[in-house]
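To begin, one chain is listed below as structure tokens, in the form predicted alone.
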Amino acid sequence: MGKLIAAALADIREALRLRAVWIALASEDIGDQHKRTTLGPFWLLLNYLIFIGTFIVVFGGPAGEGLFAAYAATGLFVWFYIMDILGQSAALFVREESFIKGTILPLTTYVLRLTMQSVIRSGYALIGCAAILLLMQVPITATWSWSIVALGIIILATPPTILILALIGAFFPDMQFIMQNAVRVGMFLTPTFWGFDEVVGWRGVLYHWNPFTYFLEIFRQPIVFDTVPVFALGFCLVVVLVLWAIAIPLLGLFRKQIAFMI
């Protein structure tokens, strides 16, 4: 066990090395993405407005208009991170064949790659969430610096999500359809929009047993009910631990493996 979780921290600081590598591939799959477009990456902001301003309208209310719109805001910022992350994950290596086949890349470096993309088209949404914050005239005040620290542990978060998730889809190809289709539920079954009113009965139970609601209460708390969730960031670090101590020895394990798999 010793020689493969060396032989993974071996692979993971060799793509730290490398970041030049993957943080050009990943802007340029960016580019690629809306090439040709009038707007180019602007459609990620685009989008996510329209989508945020939809659900603003459609399920708020006269009463605490303002508050629930932050609420709405900053929950879907974090769910269209989480989603675009356990969507894309499961064929991850599937996706990226012949560079594994034909290089000689450390395997992280394709974790990276997919983390690095996922940060730059929440980037966009993260400056559409700011525009609605300050239309909606949200106090900004020193407790939002915990919601800067939330950001750091969701993106924490993410390689070992995408190396576990993109190991599975690797040796199991359906996988990638079951995450599809369970990010499309999960939205609502996470309080992304609802939860702003009382919780009880199943929606208590969905809110209070849905681990995806801490890490959207870590970003929103802060911002929208100016307080700091203890618990919540407790039980997300230890959730980044668990993950990368499953993610570490699965990387050792089979890192040489995937390109006979694919």
The other form holds:
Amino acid sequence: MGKLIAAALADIREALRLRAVWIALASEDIGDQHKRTTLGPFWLLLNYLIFIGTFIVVFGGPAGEGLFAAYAATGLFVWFYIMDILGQSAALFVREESFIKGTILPLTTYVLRLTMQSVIRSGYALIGCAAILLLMQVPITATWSWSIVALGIIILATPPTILILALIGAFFPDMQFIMQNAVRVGMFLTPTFWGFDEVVGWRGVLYHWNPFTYFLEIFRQPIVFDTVPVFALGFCLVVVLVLWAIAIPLLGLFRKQIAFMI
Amino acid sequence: MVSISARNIGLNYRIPRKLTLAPRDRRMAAGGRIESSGSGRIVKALEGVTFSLRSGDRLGLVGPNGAGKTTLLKVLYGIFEPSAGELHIDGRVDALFNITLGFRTEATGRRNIELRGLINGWTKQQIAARMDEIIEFSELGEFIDMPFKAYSQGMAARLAFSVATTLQPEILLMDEWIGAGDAGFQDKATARMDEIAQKAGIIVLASHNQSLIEQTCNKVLRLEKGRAGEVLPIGEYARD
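Counterpart to the form predicted alone, namely the form predicted in complex with the partner chain:
Following is the full complex, with the preceding chain placed first.
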């Protein structure tokens, strides 16, 4: 086990040393996806604004309208990021097959490439989120700094999540379609735009037992309610540690076998 | 001193049965021999491969499709870890397996040189220092600032060859190098390969092209179903 962990850590260290590679490739990926369009990557911002605009118009009521918009905007921002990661991870190693079988880049490079892509995409959504918060005149307080901490925790949870799903996807190709459907349904089962008022009954169960709730709340609560979500922060940190504790041995075990599995 | 020493190298890997509702598992082994086991199939891709190379050696790998030539190159490069035997490599290794690997169709040739350099592990300073030399050797001229998708196959191969050989790798691994570009460029490419080999380097080239092997290599290793014969001097191989 010690050897596997050492090999995994060496893979991660090497990928971090080669950060110029995955940063460049991720930037090219985003550029290529919108190469021929007029708006370019600003389609990512428009996409977010169309979604949030629809939610605010359909679900926003007159009472606390501004606060609901902020609630939904921050919730949707985090959910878009989660959706991007969960939807794309399972097929990662299959997409990267030619690189995996043709170069000696560490496996973590591909994980960080996808992480970087999602962070860049989220950057555009963040512009939209910030614009809505400004528009709704949500007061900026020192508590907002906890939302920055939250973003750090969410990003820390990303590489192990991608790695675990990508490995499952390499063994079980149906996983990518399961995940694509799961994230579509997940948006309605996660309190992205509901849960602003008191949640009772089944909604309460969904709210409290859905782990994604806490990843939304650690970013959302400091901004919208000016409170520090201590429990949610602790929960998310534990999840991050558990994910890494699972991902590191898996990386050590499969990093050289993945070329034969895809 | 640049050297490769392979002793009884073996590579076995298991292809597990995929958990899928699809009618059949379409993954095929790249080469070697397949043996069935309870939970899947075991591919014996390489078995008992032994050879040693020193500075200046240019080894040609020959054999039919599925013999294990590409697999052996990938073991030497470090993509596959051998499951048996001992492998010692002294020297900086570079490889030219798939000429378009890492090239972005929408990016210009210049940007692709940067990306390929980064993938090869070069620093930005190393890339900048060699940019003009790569462009000049590739003979792409003003095309270097055109998108890669505008390149012919020959132009793409010239660019790939130029990038792979400009940093003067101590050990260069090449798979099915079909000759980059026209006859003039092929002469240049052969001269550069000679130069690499003369500068205390090693070249390992897998090819079906007998005249290319005879022209480029001084030793030949024949592979058959993952098993290797003896390394023969090129003269002896050519006589056979």
